[in-house]
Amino acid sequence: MNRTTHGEIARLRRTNPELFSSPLIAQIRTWALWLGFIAALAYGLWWVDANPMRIVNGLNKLGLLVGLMIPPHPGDGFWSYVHAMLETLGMAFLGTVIAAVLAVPLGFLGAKNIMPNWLFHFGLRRIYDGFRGIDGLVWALIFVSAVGLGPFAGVLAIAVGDLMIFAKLFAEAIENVETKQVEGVRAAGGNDTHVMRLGVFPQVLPVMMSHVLYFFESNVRSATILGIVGAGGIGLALSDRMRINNWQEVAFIILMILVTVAVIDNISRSIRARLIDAAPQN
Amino acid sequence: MTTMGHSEASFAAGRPQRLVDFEQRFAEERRHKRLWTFVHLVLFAIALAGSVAVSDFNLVGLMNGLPKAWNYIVGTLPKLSLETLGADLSDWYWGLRFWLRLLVETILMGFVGTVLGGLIALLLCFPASRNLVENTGIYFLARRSLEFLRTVPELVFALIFVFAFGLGPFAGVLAIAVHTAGSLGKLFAEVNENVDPRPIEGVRAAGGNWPMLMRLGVVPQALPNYASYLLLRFEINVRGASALGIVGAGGIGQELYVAIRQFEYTDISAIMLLLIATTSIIDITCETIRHRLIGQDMQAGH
């Protein structure tokens, strides 16, 4: 049985060689790609100075730190951490809401079916995309310089960081609107406002809400670290505790972040699931 | 004749009744919905008021703050005039060579971090797929560790690694790798859970052991999706790497931090524009490759 199969394979290989090997150019291209990839990786590792000695030393130190972290303990700052956590949640919530509200008009401007001018629409979308390149932490740094230390800078950083992404997502949602309902409202004698309110809005709202909730989740995560550059919240407490080498409290704060993020994720996931159920099925 | 008369009579009498029923139900549903909308609005208002209170957000602050922020952003833009454009530009980008070097470092950090994280994710994703492991203990352990890796913020890992491994891009690469392992591991596991079980059964029937099942039954099906997620993560990581310099973990972020702290206004806009250009190019390139990968996938009939 085995032998006949092998014999058959050998025969097929002889009769149709092209089925068993890719063309030479494709082979060369694959090899070149792999070589380039490995060369880039090796160069990168060399650049960041990743030698084994350093890794071993670092891991030793890391083990020491983890030893210092156990057991996690809040010290006497438990309630101040709770307050800082609430501040973080507030920053994330407010920043998300502001960004979402401001993004609605921008989304309509960027939608192909609302603004048919190709150049305008294309340029605006590139601007929306470009702003995504700036990390939220960089915005936080800038707003701390501009409006001073504190959670207000964090709110602005989150709002500005998300505004352009929301604008893009909203524009896509508006472009994907089903035209049948719009035509239906128009056929029943609705004017432009009616078309927006009854034809477009009910289709777009659940999608927008779902995006907003998703970004609220991710903003809670990023708001936890904005404090490191002075924008308030739990990150400030965290970087302070690290600076004074109080690792037990550091571990406690990290655990607190993990728990909060998990709780928020679960709540928002269940709301999103409900929203998607309620959304009109296309 | 009589039957018809009878049905006509019941029709005439029944329609208003049905309409009344319908209207009653409609009104009830509407009341119900309005009540829930109202409850949600109240909850939203409470959350909003709470956040406003806790983050000292106030309209006076906003009114004072927004013009300040705007002035700041306008202040970072250099004065360019048409006559001396060349000189102005070279003045604005006086540190171009140095910045480009740091930009390359940032991209390399993103790249190496993504590859290392991807390797760890590839190792962890198989035990974290429900359809591939029998032992629920292993599954649970793999899932929880992935969750831990991705929930701790990248910057916190970077801070800790800067303590352990010293300042510089190496700590940044490790932080990116650890975070990437967590998020990619979860996505890979989701891909694995959606593979066609028949090739796996085929390999098992031919006597393959567990690593062979993964290598021959799962990986060939999941590979295009892995690659697509990997590219997506690379885009995100280059952006993240630009921020890691702020805590001393290498890359262009360090320079940006210094510029912002020392109020070198025009440097800020110069570096930010460089960053935007770089990330845009990477985004567009990765998107093209991703579309091609997924296109091939569809041609292959998956």
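Take the two forms, find the largest set of C-alpha atoms that superpose within 1.5 Å, and that set is the rigid core. Please read these numbers as outputs of a predicted model, since none were measured by experiment. Residue numbers count along the first chain shown, from 1. Compared with the form predicted on its own:
Here L258 does not count as shifted, since its C-alpha moves by less than 2 Å between these two forms after the core is aligned.
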Second form
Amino acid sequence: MNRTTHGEIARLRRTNPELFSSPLIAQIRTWALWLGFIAALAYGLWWVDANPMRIVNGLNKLGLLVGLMIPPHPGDGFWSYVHAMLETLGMAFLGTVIAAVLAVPLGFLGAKNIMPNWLFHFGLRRIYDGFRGIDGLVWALIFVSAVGLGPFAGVLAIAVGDLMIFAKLFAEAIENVETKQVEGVRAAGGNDTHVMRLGVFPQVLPVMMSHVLYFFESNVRSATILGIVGAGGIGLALSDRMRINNWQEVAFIILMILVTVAVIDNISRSIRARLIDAAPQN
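Just the form predicted in complex with its partner chain so far, so send over the form predicted on its own.
No partners, no molecules, just the chain.
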């Protein structure tokens, strides 16, 4: 049966080839897209002066640096590194919490089922999207210039950078709540405040907390980078040791960051799994 079908198809292909080929315009568009992609790739590689010898030479220098890092050693700065690491964790924690708290009302305002006005909803979501396009590193440079060097600039950079992202995620979570629980509160005589507090918030709280924990562990890594541009914490200590070519202490700081992030990841993953399991199923 299959051979008959294949044979029939082959016969139709020979007798009516136009049925099995794409229209000329579609072929030209496909080829133009591929040529454009290849040209952009080639231009990008030429523009960054990509060269295999540069990679080989870079690997040689990287091997030399790795050799200088062994064995990792904190020198006389162990406790100052611990303090800087705690400062980084504090930046990530405060920035994440401030962003999450401020994002809750913005999430309700951005949810279509709470604010059904199309124009308001569309404008607010575009504001969220616009702010989300600015990277946290840019915010850090802005706040370091505005409020000076130190962890406060890092906290502001994380809080402002995450605020609109949380607002969008919270709004999407609110839009997906189960309506039966909301209708139940209304049927019991609840007003809008009761609906929010008893019908909507209990459903979205586990989802919100899961997002917050995920961003906290991500912000621990981000806070390290922010420190390099002047926001304090372990990133500042890392950049200082790199600047004076103290590579053993650089290796020790990197290991400290890796261990801390791994511990935070495991704790956060465990809590998020419990929250997801506890979330009401629609």
